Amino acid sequence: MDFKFDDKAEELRKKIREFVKDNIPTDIKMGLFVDEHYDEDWAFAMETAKKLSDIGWLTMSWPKEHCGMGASVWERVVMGEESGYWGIPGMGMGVSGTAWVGPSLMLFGTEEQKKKYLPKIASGEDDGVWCTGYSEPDSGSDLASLQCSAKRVGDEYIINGQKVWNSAGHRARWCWLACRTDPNAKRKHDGISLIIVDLQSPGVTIRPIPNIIGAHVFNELFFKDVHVPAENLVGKENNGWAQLMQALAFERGVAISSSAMTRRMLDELIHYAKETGAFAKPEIRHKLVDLAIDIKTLRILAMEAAWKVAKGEMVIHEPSRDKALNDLILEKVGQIGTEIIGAFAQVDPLEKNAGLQRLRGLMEWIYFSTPGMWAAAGTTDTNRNIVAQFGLGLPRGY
């Protein structure tokens, strides 16, 4: 494997760091979904997204004909690393649009859909923010059992049902919705379609689900006789399962940015431990070293996947492998971090009093947030099963 960055990629790295220096405050609270709770944080994220869009970085990995820069794999890796390490807000705008809706539309969408939605996502404007509608109260890891229905009536679909755990649902304009279009299909996988839903449509209700620390990140979406134009169907009717799996592969491909984000957390923990004297304890140093090894391993695995893509190879199980390891690393960061900051870990992570917080409340946020991350984009065990089947060639369990 050759992970060498060319001059163009390294030059991009310098430009990104200059952007960070000029536009991102040093006390930014980086981490998981932190932009989505406070209105002022979301506003700053969208302001930054617009700046990134103007430069061309928001969708730099997209082809030039689809509002992108056609960046090389290694330029995309550099952007992922730098945005993850410095916590650049606005890179995801709720994540869905730039990370998997846009790339999925390029593969499966009609020309009209591409012309309508891709420029919106690439603009960095509010009208380009998406959420994802997959999970339901009775349909999680067994996603093919979903029951939210879309019935074709003339030139419309009428949607009824419920979705849950919709990150950025309260910020988004559009929903990337998986629904059942054929309730009589012989196999449950065969009756599913993907449909684009305008969340401003009559009949849509969005209800917040505060998490364990009271942060508003997730939502429930309710659809009652929501009329959607038939032209909003993505790909072929009842063929949505294959498209959904590809979108999930895009969603799980977060290892580059996440390994950089956790490396930044590690650096801050080490600095804090030295500053407070905790670093003098051998057990603390050993835990930090173990964490550093895990983070380095994740980066190597992510780079291997990028190297394969650069050679034109398909990556199948690698995103699931990296996502499963990333889940474990985030859990370890939260545990070690709260141990190091001690009693201050009991401070509400949403507390904005800098005198009470340590490391901007990030460790507490990660500690409480990571259990939910084990389920996001497929549970950790689901991703392990994918690695077992497609990476190790083991028989599929039933």
The other form holds:
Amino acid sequence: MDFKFDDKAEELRKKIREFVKDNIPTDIKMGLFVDEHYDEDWAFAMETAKKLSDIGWLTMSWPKEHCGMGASVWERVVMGEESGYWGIPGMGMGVSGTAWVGPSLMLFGTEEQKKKYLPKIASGEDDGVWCTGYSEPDSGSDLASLQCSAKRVGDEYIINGQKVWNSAGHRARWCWLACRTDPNAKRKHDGISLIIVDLQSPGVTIRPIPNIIGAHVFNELFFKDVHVPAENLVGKENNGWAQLMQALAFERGVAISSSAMTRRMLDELIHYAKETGAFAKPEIRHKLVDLAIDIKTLRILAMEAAWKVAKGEMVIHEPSRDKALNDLILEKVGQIGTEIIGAFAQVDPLEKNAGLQRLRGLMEWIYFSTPGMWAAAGTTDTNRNIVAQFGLGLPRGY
Amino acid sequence: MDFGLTKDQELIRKSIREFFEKECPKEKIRELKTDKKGYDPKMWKKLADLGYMGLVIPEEYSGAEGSFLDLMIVMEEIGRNIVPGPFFTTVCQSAPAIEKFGTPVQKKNLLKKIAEKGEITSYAVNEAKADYSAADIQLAATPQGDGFVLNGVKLFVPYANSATHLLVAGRTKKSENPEEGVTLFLVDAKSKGIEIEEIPTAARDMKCEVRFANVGVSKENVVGEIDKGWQIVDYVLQYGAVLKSAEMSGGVQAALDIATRYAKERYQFGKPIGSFQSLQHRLVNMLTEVDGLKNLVYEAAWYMDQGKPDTMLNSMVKVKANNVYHRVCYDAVYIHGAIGWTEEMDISLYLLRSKANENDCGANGVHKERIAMELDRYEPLFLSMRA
Ligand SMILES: Cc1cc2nc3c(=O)[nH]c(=O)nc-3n(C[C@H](O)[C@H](O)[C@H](O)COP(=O)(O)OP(=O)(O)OC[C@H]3O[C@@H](n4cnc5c(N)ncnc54)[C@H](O)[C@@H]3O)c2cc1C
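Same protein, different state: after the form predicted on its own, show the form predicted in complex with its partner chain.
Zooming out: every chain and molecule, the one shown earlier first.
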């Protein structure tokens, strides 16, 4: 056993903190989906992405031949922790590209695709921003029932259908699209393919969906006879489901950065509660203590999963386990946080420079964001279904 | 970072697990509930012969000089198999206190006998409040001649009726700060004036009330410095809290296994009950809690092992263990339906220990205040960026 990071990872941590000192404001409005709404916030995120790319950190875990640094699992973990704690924007550029499109392309993509798309993502430029098109109005948790169709005609696919909840769709150049290529397949899981769509193609319409507090973080996408070159198929035709499962596993590994993000929230809260005197009340400080223990627990679970990955083990249920736990912790942060802020928690967190916001509106932001986070990347309960099946070997019950 | 055990540690786990499976089946645990001693001396002797009693005792006192992690593994296995006996109080509380704070003579006399013969020493700290606070320690230790006379009552002293020695926290001075004026004594359990009576606990895990009426102790039997014993109590509290949590972690790992197995075997509505989603999610939440506790214990134990105890983490681990032990045992019983609520089922043995485990080495109130104190002192990381 050893619960310290290796020197190389700690060295990286130091460098990241220097970067933070020079580039990230200490009062940054950090948290979940905070960059996509305002143009100036998005611009700052992309500006930061460019700087991260220049150092090589944006896609540090990718191999050198694909514009990465070949960073170790533990360096990646440190990057995740630090970006979560300091709220480094732009790390994900709308998330999809760096976190799962790139890694999936490295697994399933053609040489041409790798050459064309990976450098764009790694360079932190506008053309490297992706969104993900999985969900549809009638296909949410039951993703395999998706209907958006791609018909092969000559050396093209013709796409028709609708996608929904596309995070950062309004900022993205490309869509990582799951669609049905064989409507006659016996099982709904068969007949699905992953196709890369240029969102500037004729026939694509993007419509914003204001979220619960009116922020523009996700969208609806409509495809009407959109022509896509057949070379944009990723992996094998009709084999999309297996590839998708892999991509979703990449997507759910949020616990490292999220446990660091919530620890930052906790640190801010404790500091605030000491200043206001709330910390002296046992009922308040015990809640903060409980939260500190939960966050510590999430962190150690995420580390355990990373350790398995570092050993070369497959992690199947662990990211889902940690996603579900993270969902509970987000609720607690928001609840305890807004309780400590008190009446000031009713001030709109989306408002810039609202004088009566406390802690920059972080607590009400997380309070109102949490139910959305519960749904994103598979709901809490569908992730529990995965743990039941793969972690405990229980028979599927639905 | 490495969550893995070494080959030697794996071997310890395997050997001790097999030992308990063979020597301490659940029928025996049930039999011991009505036994006068509450443990099996024959098994105890074997355990000592195999070197487990001296596992972390230095070689010069006939021990194996193993690591804290070795001991943690044994405690996890004791918890997994809910092995009744004085292992914890002797090896995880009394021996470490003597080793760190005892005189050479005390070490020689006591540690050697624990390692070689498995002699039992019980740690006697709780009194009327039984809350691990310094104020709870009221047993009067009055100077007399070249020693002390003890008068008072200790509660929940494990296996005191089989112990050769008691490690007793007494009050040698009344002061405003209750942490001052505590002194520890190593007392011969057969001394005149000691009366021992079993407390009928729900788990029948042999906790005793020990009454001291003018019990004489010589100065040589003071452990550590006079009036400065609180630091020993605090040391044992932390050392023990991590190991008690390891025991509880082993317990809930077993409880989860039992409940999961039952959920696959029991049929209702023509299906295994484990296919019902409400039970699945209950089990998944249990798994998350069990995994979380297990790994937190490992982390805390590793810091102990490095000689750099993380005091805040130690307290966090005990609170976590308290919460998880309750939750998992309750849910595991629920998953069994009515039969879970019977003496007959093994799962009941785990739940019955919950209140003892929760209070041993500190309940939530004690540890949450310790954590809060640390958080109060703590300079948050984000401030370091603010010029
Ligand atoms: C902030 C945010 C960002 C998102 N970003 C994207 C994106 O970029 N791209 C994309 O494609 N999608 C995205 N999504 C969509 C997300 O993947 C879906 O919301 C999610 O898969 C759930 O689908 P649904 O919303 O249709 O809910 P439904 O599937 O209709 O679920 C409704 C309720 O039923 C429950 N339920 C459903 N099935 C089961 C079951 N088998 N067992 C138990 N309970 C069940 C759910 O837990 C939930 O409570 C995003 C969502 C959010 C909130």
